[in-house]
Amino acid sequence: MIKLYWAPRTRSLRALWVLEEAGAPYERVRLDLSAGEQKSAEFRAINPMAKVPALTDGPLNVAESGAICAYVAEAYPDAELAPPIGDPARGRYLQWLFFSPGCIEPALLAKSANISVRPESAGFGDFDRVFDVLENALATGPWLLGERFSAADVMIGLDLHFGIDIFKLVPSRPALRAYVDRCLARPALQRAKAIEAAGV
């Protein structure tokens, strides 16, 4: 069975949420983080870099929220939150999984941060160019793959929820604010999001 290590407030509601809308059979195991439950020997021996959220399945360990979609979604096809490899969707689900860390967190970093980069230097571009692509990928929705959910949705809804709710550094334009309104309805991330507030 799948062990979930993880921690309230973190990229782990990215793999409550892909665990919860594959139906998987899981365990979860709270890290304390104040008190560097993280930095243990036996955690480290999971997850090298001493974050959340890791898995462990049988003697596979995973880590990276987006690895655990990934994984997740081909470990439980049934779920469909993968297309499967040949069919047509397959590259443009990878080109999004990958866009979440490739494009939007460090797009956001270096907002928050108020760092500027020239666009030809920085990997993802500038902050308006990634925006711009996700509203017009979303503007026909209502998933990144039309209409089919996948875990790319998982990494992109959140990453939107909390640069438009929460952090408030991407401005909510009406294609981008829908696409989070449907996410937040999913009855997967409600069931993953009152787990976090429970905190266990």
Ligand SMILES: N[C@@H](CCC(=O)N[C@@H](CS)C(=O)NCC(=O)O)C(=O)O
Second form
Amino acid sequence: MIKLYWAPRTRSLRALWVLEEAGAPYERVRLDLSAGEQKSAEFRAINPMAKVPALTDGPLNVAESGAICAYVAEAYPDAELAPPIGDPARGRYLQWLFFSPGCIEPALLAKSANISVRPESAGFGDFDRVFDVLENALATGPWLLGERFSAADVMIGLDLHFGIDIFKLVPSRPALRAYVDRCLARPALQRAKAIEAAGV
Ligand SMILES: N[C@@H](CCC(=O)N[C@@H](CS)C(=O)NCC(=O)O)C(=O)O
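Cool, the form predicted on its own is there; where's the form predicted in complex with this ligand?
What follows is the whole complex; the chain from before opens it.
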């Protein structure tokens, strides 16, 4: 059975949400980050980066929230969280899955740290371009792949929720706001948030 190593108010919410969407049976192991439990030798054997989330599934270890979303989507195909190999929608699915750590996170980091970078050198181009591209992708919606919800929405939906609602770094454009609200209305995300609030 999957064992999820997690902590509240972290990127673990992505893993909780995707597991809840998949309907996967899983056990949670909460780490106390302030006590440094993520730095134990036992946990570093699972994630050498000493960060949550990470999961084990029998002998398999996987860390990085994007990789966890991809793994869960493929391990539970009946939940239809990823277009299968051979489906043309898989191209965009993979693109959006990688867009979160590859473009959105660095754009948010650069903005919050007030770092300016040459758009030609920065993988994300520039901050406005990232959110213009997302706004355009969501113009037809309701999800990044149109009518199909996918694990990429877990990554990007939470990036936008945090970027707009929590860190207030991303301007709340109507298409982005409506998309975040659709994500927040999903029962699986509500269950994940309830787990986070309960802390167990
Ligand atoms: N790229 C990683 C980032 C994971 C990450 O930064 N986790 C933070 C919480 S959001 C953490 O574990 N921090 C504790 C520490 O670094 O000691 C992912 O997407 O999973």
